[in-house]
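Next up: a single chain in structure tokens, the form predicted on its own.
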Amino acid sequence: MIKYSIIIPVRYINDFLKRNIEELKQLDYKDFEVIILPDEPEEFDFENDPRFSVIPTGTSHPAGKRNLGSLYAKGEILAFIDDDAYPAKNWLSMAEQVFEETGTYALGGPAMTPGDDCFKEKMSGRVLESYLTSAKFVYRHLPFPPRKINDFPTVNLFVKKDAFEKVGGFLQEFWPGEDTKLCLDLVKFFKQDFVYDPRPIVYHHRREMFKPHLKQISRYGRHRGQFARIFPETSRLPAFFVPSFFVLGLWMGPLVAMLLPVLWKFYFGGLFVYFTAVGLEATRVAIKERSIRAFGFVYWGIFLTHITYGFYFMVGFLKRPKYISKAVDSSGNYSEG
């Protein structure tokens, strides 16, 4: 029995999952297979290479497509992967480790900005790994110390086929979110939260600063908000509502004020205090990088972020999201977030 089925939903064969085609060919654990699923038929030189497998499967939901994978796959543990992603050399390797020491069900790695980005993608990715962006959720994006959770994408996400099976894989009706409900369910069913573990590493390709990058937040609010109205369990956390009460409290305070003229000072105190963080975060990365550009682009980056995943988690919370699959260019790239 092959040991790792690496699953990759895709709409078409684009740059970014050629590019991980060609990191997968480089792992230095051989035990594995390849299946990549595409809207239509399409041709793709593997080289020979028996481990990989194109199956078409229509217009559908990444949940499906990866529902659809798992009937083909088989491993024995179902490795999930984002197209526009593309794992370190030792990806495997390093989860099989984590897998012997832990015997967990399920584990999820970071997702880490590529160092051949271009700058706006990596000003995406800086203000991603932000604890004033991520909160708690950043060792998403960057390595950190092995923890037990409950929630994890599947941009790097392993579970045990047999576990997948038992909660009956993606429900289809959400993306993006899908990861959110499978990973509720498998809590639910083995009554034990699974493992983070920051060695088993992809690099994740980020959205273009600002735009994309938005336009993915938006999506991110979207159908956390709904989650956090059906899914108390991993969704109605504080972290996920504060962008909320921000953007609430930026639009009404002055309303507020008006009335009762004494708030005035604790609301620009407030917002004196929330742009001196956002400056001292966006400082911290402009020195690093060396560049006094990335400021500006951390600086409004957060700010951004902030209001564009508060206003549509309100817009989630209240209303169902709808699929709307990523717009492509000519070349099967995707054009957007």
Second form
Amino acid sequence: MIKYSIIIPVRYINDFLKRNIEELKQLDYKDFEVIILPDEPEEFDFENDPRFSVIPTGTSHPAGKRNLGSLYAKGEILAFIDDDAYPAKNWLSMAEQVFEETGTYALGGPAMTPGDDCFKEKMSGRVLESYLTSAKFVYRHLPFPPRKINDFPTVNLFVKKDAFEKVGGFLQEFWPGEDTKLCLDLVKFFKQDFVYDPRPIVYHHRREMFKPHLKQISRYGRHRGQFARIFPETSRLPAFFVPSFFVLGLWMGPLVAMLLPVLWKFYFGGLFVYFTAVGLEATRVAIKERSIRAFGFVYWGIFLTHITYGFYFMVGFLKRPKYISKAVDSSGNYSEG
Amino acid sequence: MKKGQNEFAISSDQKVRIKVIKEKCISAGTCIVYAADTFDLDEDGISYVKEGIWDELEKIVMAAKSCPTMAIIVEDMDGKQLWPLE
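Let me have the form predicted together with the partner chain next, following on from the form predicted on its own.
Up next: the whole complex, starting with the chain shown before.
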């Protein structure tokens, strides 16, 4: 039996995926297969490597493609990675070590910013890697000590195949956010959280700062808001609401302070603390990157990320649940991920 | 060049030596997660070996194993490579 089945949903074989394929061939652990699921049949030269297969799915959402991939999978463990990510050389050997050490049914690892991303993409990464943006979930973007988790994105998620089958795989009505629902189903079924470990690393290409980055953030916010409404178990956490309170406070603060002028000092005091914290973080990144430009990108990037996420979280939270959202962006790739 | 970068640094108890191949390091930082008393990142984000008392050998080897580019070499004082395995 093969140990790992790597499942990659994609609309068509794009340049990101070609890089991913090249890196998968370099893995130091060889007992795996790769199942690529594009919309249409595609010819691709895998250089006679029998571990790679292409299964056309027709137009389908990533959740459906991943479910289909799992049906073809011969591996003991399903490894989900996005087409626009690629693994570190020891990705599977490290995952293997964690599974042996912990016996967990599922495992998540960090999705870091690739070193060869362009400056604007790197700035998006720096914003996501900041505590001011990702709060306690910063371990999703950078290596942090191992911990128990109950939610993790499919950009770098391993699930034992029998566990995946026991919960019926991904619920296809949910996209984006099907990974949150899968994790919730797994945690409920096994009555315990699963493992995050920093060792199995993938590199995830970021969106460029500002517009593409903020578009992605708006989708994250909307989906998390919707999930906070319908799945309070893992998505109704105070940290997810903070940006929305910030947006409300920012716009409604002056109105309230006009009625109660004593509140002005709290309003401006709060803003001073906030922008000082953002400024310090932007300075830290600018020093690390040795770039004055980085200061501006990170400063405005964090602020606009908070505003965008906070606003769209409220939209998602207040709107009647509508599970399937727009599948592709203007480039023709999946708009999520 | 910081300690341990492209040349072996020896532990204070003279039991193990470590080298970080500077050109391979990509600042992933997993070494710090597992052996924070042994490794740190310099101003360029490149891993180096710290002064003082290091972590236990098990943690150091774990840190080296976790490096996604295998930039860390760990040897005992007889020159036997503990990681990467030869």
